[in-house]
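The chain below stands alone and is given in structure tokens; this is the form predicted on its own.
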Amino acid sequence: MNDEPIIPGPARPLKPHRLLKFLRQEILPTAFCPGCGCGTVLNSFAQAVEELSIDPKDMVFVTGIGCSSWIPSPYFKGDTLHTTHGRPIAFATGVKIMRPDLKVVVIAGDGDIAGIGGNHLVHAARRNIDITVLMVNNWNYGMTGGQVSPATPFGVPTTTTPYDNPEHPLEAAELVAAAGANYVSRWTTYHVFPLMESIQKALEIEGFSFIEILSQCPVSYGKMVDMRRASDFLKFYRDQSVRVHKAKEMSAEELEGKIVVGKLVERQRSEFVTSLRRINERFREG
């Protein structure tokens, strides 16, 4: 047996990853906690943008305050409005009205979108304005210590409900679908390829599009439910997820504790900005 030490040859330079062109490399690696799902969401979104050949210069990202608000700002290389907590959809509405030529994307968390920003969410869906909203749902206010959020499952302990959450969670995707959005889906960070395809659809469809993305939070949420590793969450998402078509055949009792994933709605209602501009043009000509 040869005991001589192995002397490695000169290291070959690594080729830059094709998705790095979408990221601000000077601030990598990210500030996300170990095991956080936000990196997966960022990866899936960048993949979708690349496959659609969208120039980031033709996009505007709007976000609020929270862990997932770091996904577009500062990491995605594009124009971004980092707004106040709960107000990204309101700001995005203004951007879309003034610049209908741009793709306007909101990426924010469940507290931002479904909590303090819930009214903006409902009425943007009702108006069917042509913006894409990705709600990254980690089931708690992860950035500020793991407090209960509108999406926290019933009976789960959090730092502000240490004896279990007495509230039933808001089913945000179903709410948005009922309010009138043209496209609604729900996926998890386990379903990376369906998620990427769903993001592509949401970016292409005209009208309000909404994707709820269940994303792991091992540090704040995980410590309260004994899931301290990302792999624990991914296995949970895998085992508890039920596709929409199968869920339709199941009873409420059978769906208890399950995560319904897939496309909830795809339709073609008239879009708000287009209708608004038609009205303006008609009265301007008159």
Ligand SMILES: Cc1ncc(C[n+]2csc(CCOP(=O)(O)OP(=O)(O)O)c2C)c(N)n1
The other form holds:
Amino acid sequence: MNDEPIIPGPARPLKPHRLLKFLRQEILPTAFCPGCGCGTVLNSFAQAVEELSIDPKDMVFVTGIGCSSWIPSPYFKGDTLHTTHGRPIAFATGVKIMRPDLKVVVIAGDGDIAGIGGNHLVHAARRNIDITVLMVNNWNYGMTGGQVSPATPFGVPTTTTPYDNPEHPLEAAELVAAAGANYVSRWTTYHVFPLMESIQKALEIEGFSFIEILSQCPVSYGKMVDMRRASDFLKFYRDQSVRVHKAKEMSAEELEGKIVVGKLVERQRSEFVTSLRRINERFREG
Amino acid sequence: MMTQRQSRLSGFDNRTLFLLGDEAAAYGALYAGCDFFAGYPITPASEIAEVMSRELPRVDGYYVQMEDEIASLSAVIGAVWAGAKAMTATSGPGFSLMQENIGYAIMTETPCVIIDVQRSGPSTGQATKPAQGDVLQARWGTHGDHEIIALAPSSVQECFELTVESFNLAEKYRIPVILLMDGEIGHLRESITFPAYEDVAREERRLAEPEVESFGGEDVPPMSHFGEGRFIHVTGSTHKASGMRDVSTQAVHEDLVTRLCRKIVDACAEISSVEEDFVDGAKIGVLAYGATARPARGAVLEARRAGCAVDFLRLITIWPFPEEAVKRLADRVDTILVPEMNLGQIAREVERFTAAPVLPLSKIGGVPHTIDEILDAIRANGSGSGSTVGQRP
Ligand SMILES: Cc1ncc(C[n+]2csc(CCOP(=O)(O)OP(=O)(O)O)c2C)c(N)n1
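For comparison with the form predicted on its own, would you give the structure of this protein in the form predicted together with this ligand?
Let us now look at the entire complex, which starts with that chain.
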């Protein structure tokens, strides 16, 4: 295999980026569209892994089907289980039960995690299994070309809601918090530093940890709402975001259309695999 | 030093117990080395989950009840890549939900066992009644070109033995193996004699040496597990020998899918297991499998007692279809009678291998065939002509 990085760049080679070591460089550049938020999520995630000095050998990535699932698979150099659409959390459950020593990370889209896989999300949070889930919410089914998703805002046109979305979006982070996860936050690709910190926290915490990351899709989503540049989304995220503590003091009307960012939950409910494995100890001899 | 599993299971060594087929299958899994079970309750398969939930912690294994059957097979596949020998068990409605992930297990060459204790369908059908209506679903339920292995036990003893065999075949060929039980056998209680734990042959997983690729290079490549620093990439998308996705090169897809099929087709003779009981001068043969093989055998013995020479062929392997054995039978007799608890699914397959008339003796509605029903059909057709049964609806 060719180990040469094939990243197009200036004639004078740049010093390789310090986070490149985490990537399968032979398959770069990525297949993401221009302006896609997936690169920011990948960057933030790699940064968090670096900060925590996690050895990628101790991580397993489990992904679904969709653009967001490509963030770790194939780009992040780690053991990878690229599963069927909507099922990564269920696959990850089997991995984690057998190998609780490994950090199991799921990265996938809003359609995958909250739509077709919504049942697995709720029950993994209820079990409070020690898996980290990053749900990349680009408000649509990106990979299939911009159809409505369970996270698409009300009243917005998509390729399958040509007369504007008549459905209300799911607030996935609030749902997961209610279901029993130990850590839940929501950030956007505008908030890279808090996002990096939040990913670190999610990786460290024992139990189910979930971050909803609003991430721009200027191509599939943007084409329908005339937000064709990444900056259109970043400005929107900046202007419409409200921190959790501020949001608590706001009325429902004031919060209409806002993006509540920050930590929603951090707690220490007992973790599933630990409890499951404790049962076996009862039968251990000696 | 005895392992915990050994000391727990060797307590059963050579003992004869009175068990359900479901229970025997669960013990077969434990003897085969199963250390992970994920499932979702459904009649007539729930007893398998109940035994596994009780026994797995005693042999240092793990049981988890998932939110549905899609999740169950997902968790099984995840557990296998993390090092487990894993199984799930269900019945028709759950088996239908598993189809997409069965294809995933085929494509990623994930050894695992899926028990389908067949009940009367379609849909919720007669939920508590037996059937053999999923045999073609086991073959073709998931999309795309593929091969599969499926076995059908006819006794409680065989539920145990074929579950062990299912695990062994899964490891040997890196493929999901389907144990096609039926509600009749799953809920049948009869004597089973356990083997000595030591005497059970267990196929161990072949793991790749460093630098050896896990998705090509040989017809059945060695596996790798997570957590070994190999950075393996497992995907249901078309992939190269390295595991890396390549969904645009025609030859990569053709090579992969033909290899996945070839590894089973070429091993058909080795995988196939049948019970042949042929007699001189037979003009009619009875071909059966699973629960239906019991009254079928009874009818064959009665007919012989009455002076009618009848051949008997019981399929133990359903897929890959044991075509050589079927051809041998077809070469001997003028008529093949195929009693099944469906509307002729295997009869249709048998037709592909013989020019002689194949007479389905179908019975649905949750009531197994009686010996007399099959005997009457043998009598009516024993001369090799003048068929009175087997009209397809
Ligand atoms: C069972 C199944 N249904 C549908 C699809 C088609 N499909 C592929 S990706 C996708 C949507 C992905 O959207 P999302 O999960 O939000 O991820 P994104 O591409 O937006 O990052 C769909 C519907 C599929 N692969 N499998």
